[in-house]
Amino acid sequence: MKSTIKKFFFTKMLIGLGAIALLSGCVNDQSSKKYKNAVDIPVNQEMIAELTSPPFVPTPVGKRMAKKLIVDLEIQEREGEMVSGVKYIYWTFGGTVPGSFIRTRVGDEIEFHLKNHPDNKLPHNIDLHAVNGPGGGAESSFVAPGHEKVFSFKVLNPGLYVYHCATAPVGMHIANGMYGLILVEPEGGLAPVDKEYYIMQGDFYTEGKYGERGLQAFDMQKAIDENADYVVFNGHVGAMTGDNAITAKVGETVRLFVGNGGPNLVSSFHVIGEIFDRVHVEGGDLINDNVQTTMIPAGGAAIVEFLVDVPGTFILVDHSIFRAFNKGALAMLKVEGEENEKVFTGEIHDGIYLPEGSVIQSMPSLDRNAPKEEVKALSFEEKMKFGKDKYMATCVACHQANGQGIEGAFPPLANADYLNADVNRAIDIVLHGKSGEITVNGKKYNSVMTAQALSDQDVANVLTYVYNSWGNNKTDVTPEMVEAVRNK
């Protein structure tokens, strides 16, 4: 009898708990399937948004319920370095270019606090492409220095969206770095991956040409003519190279959130040595598989995902390729792990090839009579400083910030036997270029070094910097030495 009574009450308790769980599920169920429109998804509690600076992204939303998400973003006008020796006044969201990464989910209600630092000179606002409302929030967020504006919106559509300043002149505000990305994840979040990074391209227009030293002002006419001096990832040349390269391990999946702030140029985003397994075209629901290069319009974005199969340094570029190697649109993904010769063996043969026919290509020559900028160093210290500036503006993409080169592609300059053996040969290569095979520190390289359009003073500066760095033989190259080689 007692056993029967216990079973009865136990059964009743289970039924009661089940009812409570079902009721709780109904209260908290925010499934978009339950609601005809995402606007009807209720929010559960309040939460401070995690904001991150590039190339990092906030924690994935996972399966969390929709929240009232508080976004606190400060506008800062601050001086930064475009490339070594070149200063620029950036206008930023959160102190970086691109601005802070914002991560949300469908159904979140965003309470946006936009603050304009009191030391700033200009009013600004924000237009978020993820907003359904006038000006993407721009009409509600116009804020003067020393003031704060608060507005709210509901995120309705999943995707990766650009945000930017929309204060007149709009192009000028964007061109000075006022853009970033906001990710709206679908219900349940994106599929998990091993690594996620934030990359955004932008084109910059300065009164001085690429690499010209000093504090450079924005050039409106160049911007109107779409004649960019710099095309860069994450705000400046070398933002993700050398020690700042993004990283992964063999066998890991990598997801890149890639945006294009513009203001003018379309990006042809490509990772040399990788194929995108999946691309969320223009940051939306359309998935494209097995993609080599994806187009990202100005004011647009894409999500690219791939598995890394082998170790090495993979170069990220805008495949409008002169932008990569001459204007700065170049970054690096360094992958560590075991070799996999089933995927890639490296060099297996080195032979002689003699082209047939009457036409053999040669490297084009430069007009040696063209006027060249003269930068005269008055001391060895100035020569080293100017030489480093020129190196970072001209040579770093191939030979790297510490002169280590790129394995299998560009020879090292650090402690390089080939370089140290013959200074006149080094001068000649800078002046006239070189193609064909050379051996540096016991390894063979077969690539092209193009002739550099530099003055005798610039050649002397950059080679003096190279020879007096990274364990080289400390040769002090003079303009007279360069002139002698040039006139041979």
The other form holds:
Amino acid sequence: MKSTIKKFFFTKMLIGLGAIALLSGCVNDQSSKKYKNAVDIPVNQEMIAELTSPPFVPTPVGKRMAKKLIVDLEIQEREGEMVSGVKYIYWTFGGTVPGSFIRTRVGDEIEFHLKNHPDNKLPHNIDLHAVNGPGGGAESSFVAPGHEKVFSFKVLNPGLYVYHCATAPVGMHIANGMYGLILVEPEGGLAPVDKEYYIMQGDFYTEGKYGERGLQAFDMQKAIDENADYVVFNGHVGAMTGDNAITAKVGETVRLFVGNGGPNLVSSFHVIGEIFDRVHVEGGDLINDNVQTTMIPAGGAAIVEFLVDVPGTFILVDHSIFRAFNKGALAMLKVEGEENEKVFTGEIHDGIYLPEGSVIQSMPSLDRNAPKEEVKALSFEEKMKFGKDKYMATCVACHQANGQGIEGAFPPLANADYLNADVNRAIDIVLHGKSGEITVNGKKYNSVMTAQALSDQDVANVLTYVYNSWGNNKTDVTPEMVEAVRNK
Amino acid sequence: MKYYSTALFLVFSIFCELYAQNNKMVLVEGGVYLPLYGAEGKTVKVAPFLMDALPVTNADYLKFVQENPKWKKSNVKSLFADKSYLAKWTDDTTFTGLKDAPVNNVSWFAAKNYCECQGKRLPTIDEWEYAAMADENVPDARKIKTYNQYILNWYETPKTFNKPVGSTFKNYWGIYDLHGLVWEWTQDFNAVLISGESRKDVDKDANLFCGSAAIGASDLMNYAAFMRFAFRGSMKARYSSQNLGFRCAKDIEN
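Please supply the corresponding structure for the form predicted in complex with its partner chain (the preceding block corresponds to the form predicted on its own).
Time for the whole complex; same chain goes first.
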């Protein structure tokens, strides 16, 4: 209940006071006063709250005094796209999943206007975890379609809080997207950073499996069984990948306000290739430094901050990793700027490791004098079988079981124009890897495929399998073709 | 306030033009059922009653307001209907949408008076829920998965109020459209939330929020019923809503 205002802010306040007094005619003694109890912080003036759609956040509160803040939020039940070709009826706070971001400071008095659009079928309400009061406001905000409810509360505890709908059946309202974040900054605001973004994870339960086309209804049984078809950031697959990726420049500090709407799953939030310099654990006062993966409970949040040292695309995932690769829990942070080899050099050597005292030697394929491995002449059926096994062991994690890939992250191989256009290029990519932007079936991809340490025979098998599956052009790739590319 | 306005209304409602309306009624045989709320885990007896086979339509309601001008959009007392009363009607006698689509945006007071003017009444929650348990073949389909999914799906489908009455399935009793077009007013729609039952108010959280909604409910899997109860709980008698219509019921005359 109590919020103590830190000495640090107090001193800063005093220094800034002279300047403020010059700029503003309405300064009174309250700005320099310390309030032991946040309940006593007086408010002056009224302000309409700036609300933003994800991944953006409103302007920081900075040094502004506590105000009466008017929040105007409309509930809309509307159709959206879960993943390309899959429609879903979302229930939303402000038209987006997650709902609009609300930014306040300790001591603000919030006058909350919750509007339920007349076209909506259902009553709704809002439970804000930042509220001290029965139901977090749920009771006072229960609003019928075509009506508006007004209630007010004072924010007392700094931190990042989830809000959600709490109308029966609660699970279904949350599962359809009714959640968002409300930030309560301490007096004087959070320390300034270069970039701030809003990300919220949620799990979805549909009648059809992942990717099954058409309008998909909510599946109550799957939700009760906690068997999610989609686990996504910001409401749908690809909400933050490709052109929608969030961005930063080398040397900037990025702050992510990360929430988890649930309804069921706990998130192991991780950014591939970054270490969080600071984490406001569970969105509260506790700071943890140097964190690899932070746990975000359903109905909870965390603030993570990190300096980006090198350029590249950093993938944000739920490190319960099948959710990332198979259910959509992937987002991207694209960082532009100068390479910094002190921090990261990229690949400098590729050798073979043989235990039992052998010295490191280079790849046999690069060694002109190494004996050629024996190439067996395989039947087409055998090549397909071995190729499939190799595909399932090596390629499936990214390109998926039926070659469909993951839009925005991993390009498809099924019926893929890029693949069918040039077999030698395909062989080259398997042998030497590929990075940079390519366009496959009209969609842009910009990620990294590593070089694969496979024999010529293996490459021939796996590519023959790929070319003779999923509507591709039935090229029969031979070890000789692979060798030719390798020797180029 | 609620009782005051209801009393005032009773005086007001005596003066209405009676006219015969041709909506066919069907017999719902009585029986017992376990409601989602309100019976402390006990089954409730429902006496046999008659129910309109179809919801009241735009055309039906137009006739009603012509014969009872106090219910015209421009005449209606704000005590008995809020601003969204007949919101999509362009004037007192012109509705939008199909003439045989269910009327919507009518208040409880208006719906109740409509039924009374025909010598009928609104169905009670128990009667409505009892009749609506039926699918095409059986009187109680609540445990059938496809039946529940059907109802949940229409709750999620927008703008179903534009469809003509009779366009969904005919249930076991011969009643159409209990699920699929609009929510429907009931006589005692707010009986569950606004409980006069003091034991309940003391011992339990009688609100339908968060986990509390699961306390005192008889069937945690009946999401469709949860949604109906939540909807009813959000309404007041003077409210009206785009997705809310009504039909009438009647006691069996001996």
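Numbering follows the first chain given and starts at 1. Note that the rigid core is defined as the largest set of C-alphas that superpose within 1.5 Å between two forms. Note that this is a predicted model, so its numbers are computed, not measured.
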Superposing on the rigid core, I want to see if A397 changes position between the two forms - specifically a Cα shift of 2 Å or more. yes
